[in-house]
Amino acid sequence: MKQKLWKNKVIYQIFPRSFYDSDNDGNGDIRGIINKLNYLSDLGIDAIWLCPVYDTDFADAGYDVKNYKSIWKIFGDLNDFEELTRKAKLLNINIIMDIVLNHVSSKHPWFKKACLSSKNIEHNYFIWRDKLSKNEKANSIFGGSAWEYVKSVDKYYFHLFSKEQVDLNWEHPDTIKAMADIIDFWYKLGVRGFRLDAIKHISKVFPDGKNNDFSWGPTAVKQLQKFNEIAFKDKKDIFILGESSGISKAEAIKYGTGKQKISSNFYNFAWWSIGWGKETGRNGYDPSWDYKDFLLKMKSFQESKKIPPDLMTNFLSNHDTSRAISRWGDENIFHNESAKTLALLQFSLKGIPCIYYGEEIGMLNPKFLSKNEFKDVDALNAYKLLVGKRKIYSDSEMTKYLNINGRDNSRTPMSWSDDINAGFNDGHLPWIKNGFDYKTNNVKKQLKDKDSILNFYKKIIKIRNSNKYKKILVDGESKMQLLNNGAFKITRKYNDKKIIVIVNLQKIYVKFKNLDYGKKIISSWSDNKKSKNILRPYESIMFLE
């Protein structure tokens, strides 16, 4: 399986819902994404990631699929996507779909028949218990227990995430060739970047009861090589990113190289979890989370030789998460400095830069009052078990935390101007209450100044593309070190040539006994103050040494 390599690529992630609406029903749409091509091609980025457009009753954000081989009919249709990856193409844009392989809604004609008998071969593509020992009562990702009774049939199936979301057995023949079929689907309609959800959790043969979160089970690297070698036998010029939540340096070399290898890129998630809750993780809150986590959790990613460039996608935020800045940056007097900080750490670095929708201007958690506004799954269950059922929170306690990390701050409408609803639409109430900030900080506004965020992210990209620092940022080699004054130190080394960042998370002033590492490539304060002994609060600096 030769598969075509991006590390010279900038991603592009869109949660569909909430990008643009182009006919004003409160919901974003693929039109409202072919209307936005032109800004995305003059941001620079060279693919849309586009999380899940298809029929869904959106239980888990378009991740329980009804139908793979349709459109939600509120994101439009199929020709309106056939449009998209047309126009995309013709300003040297790829679409990644988001595959998603490990369960399907519990509204797909696959789970329909499955429940109507148990004698109907769709009953096979489903994992199913007639009784549940106590070695199998497994918990749900989402909280509760991962297995529902289905009276027509008297048996439990398993979801590992929401019920709604009914997990598929790999171990079935028709699961793989059925999932091959969805990848020619999509090929043939224009799409060469493909995202597999979830593919670590897909193999569940644990009859002992271990392994509760059921990752990488002992058949799911033969069961992804199969789906491969059907699904990818004759795409010469795809794309594969991997998802595999939490995945270590060990997991991406092992399952990204040699024999074992399922995926020809991974989704890094070292920073992820950097603020949550030690015992409640995304749903909660740890105040006492440490800046030098950036450094420590990505050094070995960056410095080892059995990463080549192209294995990692590097994101901030994204879809599963709260925004950047307002989770690890300055919501207030140095929100500019602190995102193009975000920014410049993330650019430097060895692998694919992800930019989430939204990030490029630096927009924020939106602020959510109570429970009534939360639309996440995810949250709604974190209420029901961290409040009600195990009693770790008060119910002001949890919406101040999810506030924090919860996954619907990053799903808010984008913020294109300052007219109504933030320019998503003509004024319809959208799906999700907006950003508070949007009246100050939009696309619109940024556009007009020069040393914005987003004037920013058109520069850092234009560097990593340039001819002059290309080869260093995308295939030099990377050291990471923390400076006994706490700032962080990234050395990019291709042959002879080097970049130095330096970069300052804090909201303090950093001392130097001497700040002149060279030539000064861009800074993320953008008064081209000179100093030679100290960084300013989220300054940091690249340089050409």
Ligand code: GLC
Contents of the next structure:
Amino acid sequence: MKQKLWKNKVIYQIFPRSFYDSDNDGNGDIRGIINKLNYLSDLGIDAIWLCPVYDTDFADAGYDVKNYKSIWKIFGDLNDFEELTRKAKLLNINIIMDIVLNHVSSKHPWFKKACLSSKNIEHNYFIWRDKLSKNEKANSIFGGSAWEYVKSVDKYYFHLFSKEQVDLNWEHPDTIKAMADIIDFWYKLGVRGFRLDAIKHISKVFPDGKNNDFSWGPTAVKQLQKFNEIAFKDKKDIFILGESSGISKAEAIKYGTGKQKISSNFYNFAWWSIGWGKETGRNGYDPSWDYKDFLLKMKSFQESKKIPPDLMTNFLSNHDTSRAISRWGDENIFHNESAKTLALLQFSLKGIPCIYYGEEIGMLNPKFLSKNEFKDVDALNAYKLLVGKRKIYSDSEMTKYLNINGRDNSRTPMSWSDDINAGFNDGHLPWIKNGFDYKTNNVKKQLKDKDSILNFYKKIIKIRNSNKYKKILVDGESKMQLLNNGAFKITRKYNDKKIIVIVNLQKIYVKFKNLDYGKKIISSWSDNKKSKNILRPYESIMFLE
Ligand code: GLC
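May I ask for the structure of the form predicted together with ligand GLC now, the form predicted alone having been displayed?
Expanding to the full complex; the earlier chain stays at the top.
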């Protein structure tokens, strides 16, 4: 079968520790993913992006890599991995590997050697200071100072994320070669997609005494282009997904097309901070968030002629945010409709859709009862910093806000059935708590229900793939308009063919003079009730004009 172009594919993201636990040890694993390949193929996806599966201490969910050419033993081994790529390929599914370029684990052999003596060559692979100036301001993204003292060499090393994630010095030529070599290793094992983690941070400037978010430093383009040249020059059949959180439209165009290109695709972060705390990000909450932001923040990406259909990957949730429906939809009566509306919105846009595991059944945030139930380093640091040190939140307030936006919400075991542990395994306590709703909301149940969220996802993927609509939905130009009644109108146009999607993202009735935009293709409400002038709560419809 002819390989689809990447712009036509649908990506599915897996957080491996929570997908399916094949050996009942409380942790998901590679064999678990192999077991579920038929399910994924049936869903209709074309590629699996695997969050890191390398040897790790899991200090930051695997983004602290101890050995880039290994599989964490909890997840299996390289034979399992090879079997995964081979079996996935038979189903026309590609594997996208998460390549952590900016930092390595503090237990990585390079860093261990670097700490033994400053004369060791590996010492130069990292960023060091003998002394910190009094007004040193560099902060870690997870809170606190970005510098950590090492007694054996009497120096401080730099870590933009947790102290277990040591930033690499990309000015050193060995770094680029070593990372390119990792790409080669996985390519030989059948991997054809590479997500480049946190690439905007690899080149850093350290302005004395000033805050800096260490983004797109002066040598970033030069270094990443060099890396691309070595890593990818003789690999034509690959896909590169750059992760640069909060990337703007101008940056996406600059770094994704033309002379300064460093990645062929970027993850679109337009929506990810909607509802986050103004000052405290995903460790806080902004109750005054406005649904209109879905349109306002996405519109310029959609309407720009300089953004081709394969430049951006659109997502609702991922391992760095909480569950989309709990954040923006309705967990109760309109669960089904709000999940479908969000899916319809995502699949109506120009760009490659990426579904986060569990999203296809409308999984919800699990409800953590107290600090003890959280696992994420960012959440635990937030208690230390925002409750302990800065006293911005009380302990219980922190728990509430992390239950809304914290990352652990989207890292809980996949709800496969209403059996013990949601069918994630045979009963061993999972590494993180289960969702509260799996008895009523799970894959087994939704497979049987033709109007389920899962079957909606299957339909919308089929629509995107169909000869009739593919050109319009993939290649068509895109316009987003806020109507006077508060609904969104998305127009996709290819030659003289048009698809119009009317989206009601609110839990209210929205009135229209005339709702007849053409032939109905799919709708978020499953009954076939026809109305000429009212959209019900979270009712969204795709029409062929
Ligand atoms: C990326 C990952 C995130 C991780 C960070 C550091 O942003 O998506 O999960 O914490 O990089 O590796």
